[in-house]
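One chain follows as C-alpha cells, the form predicted on its own.
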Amino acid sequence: MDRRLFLQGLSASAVAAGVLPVTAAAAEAQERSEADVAKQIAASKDSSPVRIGIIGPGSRGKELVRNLLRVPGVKIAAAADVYEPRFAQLNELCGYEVAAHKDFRALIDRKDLDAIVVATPLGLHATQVLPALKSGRHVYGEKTMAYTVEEARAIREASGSKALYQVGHQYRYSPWIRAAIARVQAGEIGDVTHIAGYWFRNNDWRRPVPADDPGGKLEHLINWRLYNQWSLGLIAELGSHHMDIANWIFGANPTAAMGSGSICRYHDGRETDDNVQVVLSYPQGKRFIFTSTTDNAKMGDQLWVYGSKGSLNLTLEDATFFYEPAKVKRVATGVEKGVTTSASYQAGGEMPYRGPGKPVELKDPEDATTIAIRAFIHCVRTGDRPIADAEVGYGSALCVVQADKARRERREVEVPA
C-alpha cells in the first residue's frame, strides 16, 4: 500500500475515533466562552420587573415574545403594528391584554416602558430604532441592523450606556458556536483563510395573503421580504448571520464585496432574487463566500471554516471539527535518484473528509434565541454591554448593504470603515 495513503488513512481513523486531543489553549478558550454567556443570561436569577414594548409582533416578533415571557419579571406592556389582527394573536400568546397602538410613535411616547423590541421589516428598522434609543429606552433590534450604511452609523452613534442596543444576531449567543469559535481563535485549526456559508431551502419564501386585498397592500405587508422597498433579500435575511460570524472569526470587517443573483425559479412578481452569491474580501487576502438558493435544500444552513490544520463545520444544531491528514516529510538520504511517475492518478489526497469528525461537546445547550433574549433582559437590568452590541450590528450591516449594492451594480464595491 502507498505509504502516503496509509498515513492519510491512519490520520482519518484517529479523527473518526475521536482520539485527537483538544489543545489546552482551545479547552481553556471554550471554558472562557461558556463563562461569558453564563454571565449574560443571569437574568433568570433576577425577577425585578421589566416592562417591554414591541413594535412589530408578527411571526418573528411573537417568537421573541415567547422567549421574553420565559424570563421572570418580564411583562409585555404595549405593542404597535399596522396590521390589526396581530394584537389579538399577541393577547392570546401573553394570556392578558396588551395595550395596542397602530402608530409606533405612540408606543415610544409611553413613559412606562423599560425597553423596546423592534421586529418589523428591514426597511423600517432605523425609522423605529432611532427614536426608541433617543427616548432613553434600551432596544433589541432584529437583524439586519439597518437598510443603509448611513442608517447603521446613526444607530451605532445613538446607542450607549444610557440606551443599550442589542442586534438580533442570536448565534453570537449559541453555546456550540461560541465554544467552537473560541477554539478556532486559540489555534485549533491553524490559520483560517477562507470561510464558506450555505443557506439552501426548497420553498418559495411566500406567505399566504387574504383573498380580499385591495391594491395589494397586504401582499406587500405580509410578503415584505420579496420587495425591494422593505427588504435586501436573501443576503440580509439569511446571509447576515453568516457574515457576522465571518467578521467574528476574522476579527475584522471586510474591505470589499462582490455579489450576484437572479430570479430563476419563482417568477411570481417578486423583486428580490431567489438565489444569491456573495464574496467578501478581508485583510490579508482572506475570503468569505456565501451562496443561497430557494429551490434545493441539500446543503441546508451550514458554515465551513477552513484553516491550515483543519476545518470547522457549524450548523443550527452543532459544531464539528475535522483535521487535515498528517503530511509526509521526506528524509534526506544523500543520494539523488530519478523520480518514476505512473500514468494512474491517486485520488486519496483529493477526496473530502470522511467520518463523523470531532463534535464540540456541551452540557444541555439552550436555543440561541432563548439565550439572546435572556441576555438582553440581563443587560437592561444591569447596564452591562450586550455581546451582540451596536458594533456587531454595524459590521454585519456593512457586509449586507455593500454586498447587495455589488449584486445590483454587478461590480466589486468598497466596504467603508
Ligand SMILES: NC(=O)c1ccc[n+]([C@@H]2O[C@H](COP(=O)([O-])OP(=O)(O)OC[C@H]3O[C@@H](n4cnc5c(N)ncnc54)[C@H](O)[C@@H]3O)[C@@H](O)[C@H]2O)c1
Contents of the next structure:
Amino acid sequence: MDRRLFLQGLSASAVAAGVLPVTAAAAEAQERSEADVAKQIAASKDSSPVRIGIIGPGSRGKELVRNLLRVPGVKIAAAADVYEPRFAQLNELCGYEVAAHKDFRALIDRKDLDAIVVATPLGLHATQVLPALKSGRHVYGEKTMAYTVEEARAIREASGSKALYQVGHQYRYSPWIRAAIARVQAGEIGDVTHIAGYWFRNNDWRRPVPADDPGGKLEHLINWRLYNQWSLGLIAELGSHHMDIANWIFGANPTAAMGSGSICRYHDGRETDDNVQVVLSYPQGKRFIFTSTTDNAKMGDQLWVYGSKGSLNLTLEDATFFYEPAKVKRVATGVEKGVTTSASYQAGGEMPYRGPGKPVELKDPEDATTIAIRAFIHCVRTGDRPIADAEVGYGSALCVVQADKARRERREVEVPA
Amino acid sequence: MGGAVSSLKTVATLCLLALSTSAYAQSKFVQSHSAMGTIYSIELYANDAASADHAMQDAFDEIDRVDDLLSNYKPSSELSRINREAPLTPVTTDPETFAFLQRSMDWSRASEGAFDITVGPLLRAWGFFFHAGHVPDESRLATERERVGWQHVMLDARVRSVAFADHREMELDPGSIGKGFAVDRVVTLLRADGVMAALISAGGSTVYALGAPPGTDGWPVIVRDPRDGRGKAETLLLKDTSLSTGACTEKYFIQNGHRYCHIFNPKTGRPMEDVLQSSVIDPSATDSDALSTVVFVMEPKAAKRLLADRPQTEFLVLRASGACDSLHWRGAICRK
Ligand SMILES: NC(=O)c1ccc[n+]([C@@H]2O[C@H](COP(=O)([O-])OP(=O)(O)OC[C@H]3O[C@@H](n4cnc5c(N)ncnc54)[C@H](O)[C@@H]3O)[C@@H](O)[C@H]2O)c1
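If the one shown is the form predicted on its own, what is the structure of the form predicted together with the named molecule?
Let us now look at the entire complex, which starts with that chain.
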C-alpha cells in the first residue's frame, strides 16, 4: 500500500473507488497508523543528546525551540538569522548561549548538528531546507513546505530515510483532530463531499517595526507576510493548515484550484490580499472552500466537514460532531388514522442547526506542537518516518501554490500530481 | 561659530522631538481581556490608537501565551502535562516553565511552606473550586494531605526536570503566583514596545504601575480596609512597582455562622482564620503575588524577619481582630 495513504489511514482501493474507507482494510490501516502515531508521540524515555540548529528563530522558531527544550536530551546548539536581536532573545529563552551565525550556510557547514529546524519566511524555505537535507541532516521545516511546486518537488526528492523531513503541519498530531478524523473515516458522518475552512481575524496582520528603518528594510523583513517576495499571503499562512486537513480527510490531493482576493481594508502599502477565497476541486466532485478576512473575527479559525449523515466542526482546541435530521423511515401499514389540517408553515427544515453538538471527548489532549516536536525528535533518534512527512508537505504546498496562482490569474488552474 | 549655531539647532530639534514623543502629547487608552479565570485590564498612554492597539494586542497575546503555559484548567498547557506525567517519571520542561517552578519553590522554602502551589487538593476537598464550600471530614483531609507539600516536588536544574516524590499524584496550581508572572511578562513586553506609562491589572489582585501618568508622580492605587466599621481606604501612588492583594472578602463560605477563607495554611490544612486582607508592594509582580500569600499565612513576626532585608518590599496585613501589621509600608493605615 502507498505509504502516504497508509499513514492517512486509507486504503488505496477505497480512495480509488471514491468510497469512504469503512472497509476492514481501511480500519486496519487506521489502527496501524494509530499505533505508529502512538509510538512517535509517547513521552520520551530516551534522553540521548540531540543537537539542533535553527535557521530563523523568529516568533514561530522560538515556539518550536520552547517545545524542543521539553524533550529530554535536546540542546539548541546553533542558530542562524539575519536579524541580530534574535540571538539575544534565543539565549534568554534557552538559558544558555547558542552559537550564532549571520549566514545559514555556516550553520549547515557545522559538523555537530543532528537536525536542523527551518522557520524562516516561506520564500526562503527551499533555499535552506534543500542544502540542510543534502548535508545529511534531518529537517523540521515550517509550513508551507515551499514557495513553488518545483521547490516542493525538490524537497520531496531530497528527503528520505537518510535525511528525514517533517513539515510544520502540527495538526496531523493534534489528538482531537486525529480522533475526529478517524471517526469520519469510519463513516460516522457518511460520505464527506464538502469541507469549508474559515480563518477570520480582526487585525492588520502587522508587527511593530523599529522606528529607525532606512529604506524600509526592516519593514520587509519583519512584515514579510505582507510582501510578495517571500509570502503567498493568507492562503499560505493560514489556509495551508486547512488545505492539509482537507487532503487528509479526502485522502487525495486536489486536481484544480480557483482563487480570488483583494486588498479591501488595509491600503497601507501591503502587496498580499487581506481578503481571500479559494475553491479546491477533489476527485469525484468533492470540494474544499477556504475564506479568510482580516477585519472580522466572528468565525475565528474553524473547519466544517460536511457529510451525508452529519457534520464535524474542528477548531484549535476541540472537535464537535453534529448529526443530520433523520431521513424517511419505513413503518408498518395499518388502518389510516387521518391527519389534522392546519395553516402552519415551518421554516424549520431550512433553518441552520443551532443546538449543541456532541464534542469529541478525549482524556487530556496535549498541545499539537508539543507532540509534533516530540515526534520529530523520536524520528531523529530512531529513523522512523515522520507522520507529517514530505508527502504531506508536498500535498498542501501544491494546494497553496496553485490556489495562489489561480488568485493572481483570476482563473481555474490545474493542480499537478 | 557655525558649529555653535548648528549644535543649538540640534538642541532645539531634540527638544521638539522630546516634546512630540513625550508622554505629554499622548492620550490614554484602556482595554481588557479575560484569561486565567480573571479579567486583565491595561491602561496605557500612547501617541495614537493604532500604536495603543498594537501594544494591547501584544500584551494580551502574551497573557494568553502564559495561560497556555501555566493554566491548570487547560489540558494542553505545559503545567497540565507536568501534573499528568510527573507522578510517573521526571518531566523535562522548557526554561521558562522551569524558572517559574523554581521561583515558586524558592518562596515555599523561604516561607517554610506558608506559600505552597501544591495546596490545590485541599482546596478541592473544602469545595472551593466549584462554589460548594463545606468542611470536609478528617479522613478525606488526611488522604489529600498526602498529595500536598512543596518539598515533594523534585526539581533537577541540570536537566530541567520535574518529578513528584514517591509517585505522588500531586497538582501544581499557579493560582497564587501565575497572575503576577503574567503581569511581569507584559511589563517587559510593553517596555520593549516603548510604552512609558501603563497600569496593568490582573483582576485587581495584582497590579503593576509602569512609569506614571504624564505630569504625575505615580499611578493611584486604592487599598481598602475591610476591618469592621472602618470603611476607610487609602490611596497609594505607585511607580515602576507592583502591588498584590490577597483577601478573604470575596472567596469564602459560611457554615454554622463561621466564615471560611480560600487562603489556606498548608501546615494545618485549614483555611486561615482572622486575617482579612494582605497587600504587598514589590518591584516584581511575581514576587508580590506570591508574597501576598506568604504574609497572609505567616506569623507577623516571622514575615517581618523574612522580608526585613528587602527594603523595596512593603507589606500590610489587616485582621478581623482589628490588628494592623506592616513592614516598610508607604501608607499610613496602621497609624490611623
Ligand atoms: N506551524 C504553524 O502553526 C506556524 C505558525 C506560525 C508561523 N509558521 C511558519 O513559520 C515561518 C516563520 O514565521 P514567523 O511568524 O516565525 O516569522 P518571523 O518573521 O517571526 O521569523 C522568521 C525569522 O527568519 C529570519 N530570517 C529571515 N531571512 C533569513 C535568512 N536569510 N537567514 C536566516 N534567517 C532569516 C527573520 O529575521 C526572523 O527572525 C513561516 O513559514 C510561517 O508560515 C508556522
